[in-house]
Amino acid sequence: MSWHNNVVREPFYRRRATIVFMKAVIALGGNAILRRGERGTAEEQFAHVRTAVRQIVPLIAGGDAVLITHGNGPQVGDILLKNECARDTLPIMPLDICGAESQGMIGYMIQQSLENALAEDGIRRPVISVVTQTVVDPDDPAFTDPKKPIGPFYTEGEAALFSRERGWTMAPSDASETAFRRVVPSPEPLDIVEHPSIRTLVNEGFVVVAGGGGGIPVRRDGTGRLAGVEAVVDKDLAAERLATGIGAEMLLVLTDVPSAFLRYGTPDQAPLGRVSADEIETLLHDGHFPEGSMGPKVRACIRFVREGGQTAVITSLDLISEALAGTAGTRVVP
């Protein structure tokens, strides 16, 4: 909200409007920023971001309030690899710091690219990035059973050394029986520290980039003080927390497939269209959506509509317009 002479006023982009607007949260998948097999140069990533934001401009042009969140897996992986390459020269940074670095980097790319795209179309909307912290429960069961692989691959000897010297949990990699990776907890997101500020910015007409990579995992002590934790929060579950916290009507979860599928990867796979939260929850429990891929996206959609959201959509970036029109994607409704 904003105040002028003690009168609450409409955000500038809605004044003199005569149509109904909505708040939408868009969760960009990691493939929107960095593709498999690429080197990950700044030029490559900027090119993908520019393409991605072009798909979002029409939604903003219509006057809707938009919040963008994003993945950060490849970028954090590169930061962790740089840590290892320089470990004899520079101190190794903890995972929460690496997550903050990636938020700043990707937020900058999205912010600049979107500002340029909006200006090209003559659209007056400011864009802002918020380094975002996600509160988790230090007693979450995930902390006793870490499973999320991060960072580079190590030999068995290196894995044993880092487990002993750094206290890391190491596990054999799925990609190779002789390689090991560090695994960390992936706790449930409880709240977003910056929710009040983000809500105010969205209500005032800013396009906000927030919650990158699920947010920086933090815990509160008995006095309410915050401290970072070595963990990774699922970005889609954090996107649901963001969307619910700002009172969004729609959550768009963008990935590299046009919809969720039943029996995905089999000869009789079938796309899933409009479905209720109860129906898709049953399908989730029946094993149609693995936890390592579509599962968290489906869970985020279920939570969103049960927390008051109108519609949650799973689709690909290039089908945003069709998804908004109701002709593409998996649409989860209450």
Given for the second form:
2 protein chains.
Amino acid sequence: MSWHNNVVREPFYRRRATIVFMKAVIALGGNAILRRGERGTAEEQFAHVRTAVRQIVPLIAGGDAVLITHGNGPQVGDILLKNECARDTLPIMPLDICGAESQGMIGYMIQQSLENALAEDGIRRPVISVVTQTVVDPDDPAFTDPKKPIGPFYTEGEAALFSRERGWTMAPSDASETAFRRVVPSPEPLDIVEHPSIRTLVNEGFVVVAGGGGGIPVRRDGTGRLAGVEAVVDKDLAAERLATGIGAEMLLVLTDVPSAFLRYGTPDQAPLGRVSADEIETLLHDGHFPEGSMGPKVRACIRFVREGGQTAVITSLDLISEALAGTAGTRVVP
Amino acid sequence: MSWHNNVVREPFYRRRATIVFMKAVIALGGNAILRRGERGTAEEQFAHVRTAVRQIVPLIAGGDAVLITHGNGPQVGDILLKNECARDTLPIMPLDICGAESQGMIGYMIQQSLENALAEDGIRRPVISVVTQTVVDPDDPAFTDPKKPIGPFYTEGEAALFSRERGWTMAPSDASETAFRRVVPSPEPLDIVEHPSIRTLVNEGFVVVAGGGGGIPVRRDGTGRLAGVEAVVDKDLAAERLATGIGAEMLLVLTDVPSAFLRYGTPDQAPLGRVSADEIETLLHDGHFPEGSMGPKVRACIRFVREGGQTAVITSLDLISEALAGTAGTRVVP
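Now show the form predicted together with another copy of the chain, given that the preceding structure was the form predicted on its own.
Full complex below, order starting with the chain above.
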């Protein structure tokens, strides 16, 4: 099937007056850019970004309006570690500032690489990366039960010290019996502060990079004032908020497996193809998609199609074309 | 005088159909946000940003289209120092990446603080920070004579080592007889890559934060591909490129003195008021404005009015209103 033949909710971006294009949101994993086992040099990260954006060029070349969002786990991990290494000299920066730094850094790499890839193919479409804040509810239950590990590993003594001195919640690491890590809340994203701006940009034909790392988590006080909070928003759940907010028809959640699987990791695992939101919600409740990996992706897809989106696809970066053609990935439909 | 009565080159942003507003570019110094003698905590920096944006609100409230650009010297200095502190564990990031990080970080602080300040006054104007790249000429003479000191201070031994290992140019520091610093080229800004996007945003009524730290310096190869370069672009010269590129009527260069001075620092120093581009160029050639401080600001103002701008003002943050009213600052006119 061709996306251009689909019914879309509203005409929005036209290269030629007769053709109506799609709005799609693409969520790239942070691990797609800074890979485990690598040092994470700028050269390595740029090389992975170039590979990633190459897969997105055909979508843009076809005339679709594209918003790219991305994870920042490994990058913000490095920023936090650098803060720790410099702690005797410089103040430790809070998570909102570190997240903003990672948005600038990753946004730059994607923006420049995508501009280059488009120019190579003779496509004139401006790319723009924007700093993005995600509103969360300070009463979200996640704040009373911080679970998301971030930053470097600490000894038990350091963990006790920073728990006292910095007010951090520390927890034993899964990866090591002797190491501790800081854990922070991962509240649900309510809204994207920059929605109106991002929607305008997408509708004007800009390729927008936004919502990096799930957006910088902020809360609104009683008078509407924004302030950063020490939390991390899941980037796929934030991608759904972005996609719904701009009226996208499609949400593409990219990961390192070709689709969601039933009984993943067991001998009788089975890939999941086209599925309704209700069907995959039942599978989610039956425990097929662990909360630490596929769970939030599935929840993002369900929410997207229930909020008016047409299709949400979970697949890997190299299968974008097949996923658009309907021959790969897990496709969640209303 | 009121800016709203001025002749403007083109009508662009209208709150009401009968009133034509101005486009202004405001260049904030990096030292206005992270001050010498302070630790540079997030709280300190946010407090200074809040003070700074308060001065800009009246301009926006009056309906003017405003683009804010800012320095990043102290912030990128801290990022470079953190890289150095973590060098045994993590790769050193190149200057373009560090500059992009600082754009995310400072853009976030300005964006959030300005949104809050506008909301307090009941003004609904969206604020958006964008990652900005500045094109420089790889044949710029600055590349053969790097002069701009950046990052931490090193011993002579470290300087020799990093000169060999990292290919850095090191120079004795002015501030200390025993310390060395890395020096990088500071080439002239040719163009802002994101000009079309930024112009659209400003014309649509967004308050745009762009060009942080002079923009991320990039070069274009023969085929037009962009790549980061190890350099620093002067933020006031980049502000001129932004202002000219969006067709701004006014460029406001903010610093820590109320105006440019003749014979600055001598007993008979005298503030400089309204002056033509030709007049101030003569004073520049006569050595009144040192290249390390007021020189680039004066050069930015001259270039701006010669490229079609109406007025360029050099003043301090607290004198914006007076400068707009024509009673403070050095005003450069064609």
